[in-house]
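In the block that follows, a single chain appears as structure tokens, in the form predicted on its own.
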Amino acid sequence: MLKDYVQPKTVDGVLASLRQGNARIIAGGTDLMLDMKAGKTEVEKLVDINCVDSLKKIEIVDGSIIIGAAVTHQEVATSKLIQEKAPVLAKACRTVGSLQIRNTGTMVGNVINAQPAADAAVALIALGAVAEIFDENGISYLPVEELYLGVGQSKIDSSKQLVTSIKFPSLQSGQGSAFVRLAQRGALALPMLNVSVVVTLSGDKVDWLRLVMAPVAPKPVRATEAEKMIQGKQVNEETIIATANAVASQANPRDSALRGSGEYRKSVLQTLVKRGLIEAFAEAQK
């Protein structure tokens, strides 16, 4: 049963509050409050991080973008910095839930919730994002793609640890990105599939590519074989088709009453990858 609700003003204050009993961090609370109501999570004290000013910033430092743990999806989606330097993330955050959810739920919370089709997480992994983690032992860093233990299971223990921010390099000239999503009709529909692409071109050839797809496994999956295959190849229709085929061969979506059969989603995945590559190539060529 909930007994206390505190609002520390510093990161050290947050960690001190966590040490004082059965406590959990809350930011937006769009998932946590539902879990508490359903009896899935038992908490005696909630530690609200929204009064820690350093966690509410979106900034660029030495070419890297840093997004604090208390920044909402809507703040990311509407940030001019993100729209210009990481448009794939702005697009992903714009698709999350409803406007009310986006105005309340935080991007970092969405990642820590560890759902395999989390739109923001798929984009962040494509950007090569890293989480900064504070606990009683100090500071550590972990790539977002390594935060997953399983469906809904994160390596982050929000009763002991605080992810203060997520950091990734801003996109530069010659780079492009794309976020493509398939969902059933409806404002709150979960994605049946989503794909994020970040690419660097050298002239008319692919220098490197990061391509992430979900939900085709218990966590977002990088299409590593396709990434290697496309390196050094010319940007043309043949390359796009070959890459889409390679991505589909690595995917293993399960049959789902909510999202459709695995066979159907695997065939649609190729189309989404083609669209994502075309969009990312066009952006990079600008």
Contents of the next structure:
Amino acid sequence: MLKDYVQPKTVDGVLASLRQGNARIIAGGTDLMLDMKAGKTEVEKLVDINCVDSLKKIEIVDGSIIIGAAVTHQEVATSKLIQEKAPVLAKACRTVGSLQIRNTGTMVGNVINAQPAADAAVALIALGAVAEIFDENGISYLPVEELYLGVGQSKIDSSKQLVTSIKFPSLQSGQGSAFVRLAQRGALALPMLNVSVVVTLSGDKVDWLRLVMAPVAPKPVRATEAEKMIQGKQVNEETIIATANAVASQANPRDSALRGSGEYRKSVLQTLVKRGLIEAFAEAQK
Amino acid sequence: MAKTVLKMILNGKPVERLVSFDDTLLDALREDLGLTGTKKGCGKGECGACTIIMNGKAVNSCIVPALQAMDAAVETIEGIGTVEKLHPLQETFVDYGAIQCGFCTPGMIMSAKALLDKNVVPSREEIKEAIAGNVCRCTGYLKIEEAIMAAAEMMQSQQGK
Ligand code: FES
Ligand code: FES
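Having seen the form predicted on its own, please provide the structure of the form predicted together with its partner chain.
What follows is the whole complex; the chain from before opens it.
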């Protein structure tokens, strides 16, 4: 049963509060409140991080964009900086839940909760994002891609560790990105599929591509084969089709009552990847 | 049951109330403060019936911990308009038949108000985005959108825009 709720003002204060009792971090609480009500999470003390000013920032330092742990989806989606320098992430955050959910749920919380198709996580992996983690032993860093352990489980232990921020390189000219999503409705619907693309061109050739898809496995998956295959290729329709085929052949979505049959999703995936590549190429060529 | 004092500015007035650590803001409003205008539909953040405005933003009070409202400015349907002088949204919801059973209405009005407080000339798309998290089983949404459009126009002329 919950016996205490504290709102420290500093990162050190958060870590100190975690040390006493069976405590756990709460940010937006959009998932945690439900888990607690359902008895899935037993805690005695909640450590609310929303009063720590340093965790509420979106900033750019030496070409790296840094998003704090208390920043909400809506703040990311409407940030001019993110819309310009990481549009894939602004779009991903904008598709989450409803406005009410985006106004409370945090982007970093979405990542730590490790749902297989967490929209923000899919975009962040495509951007090559890294999480900054504070605990008793000091600071450490972990790529978002390696943060997943399994469905709903991440390597972060929110009873001991605090992810203070997530950072990634801002996109430059010659780079483009896209986020494409298939869901049953426009709002309040979990993704049946989502795809994030980040591409770097040199001239009219592909320098490198990062393509992440979900939910086709317990965690977001990089289309590594297709990423390799497309390197050095001309930007044209042939390349787009070949890449989309390669992505689909690597993916193996399961049949799901909620998300549609595997067969259906595999064939739609191809189309989504094509759309994503067209959009990302166009952005990179601007 | 462990309790603590929640202090907030509720509909413009400071209030203090003893709440449980695991209360949601919706529990605190309905049970502890007796403000039952805010409705509980799903209790899971999926229907929007419990929408209130916290520090200028529409949120689902059913999944916000009550203590997250500490020192915050909270607006509920009870703070919008009076019987003598309705808020433009309340007036147009009535005029346009945007209410049937009325269960979604307090939440709808709060979502719409959060939008119009910031943007009094919204597009149809912006209205749809603002109420996308509010489920209505009766009206089919069209009349609600029209009512919000009309309220926006009323507010524009009131503000001389
Ligand atoms: S009661 Fe809060 S969203 Fe349904
Ligand atoms: S009027 Fe009945 S749910 Fe909207």
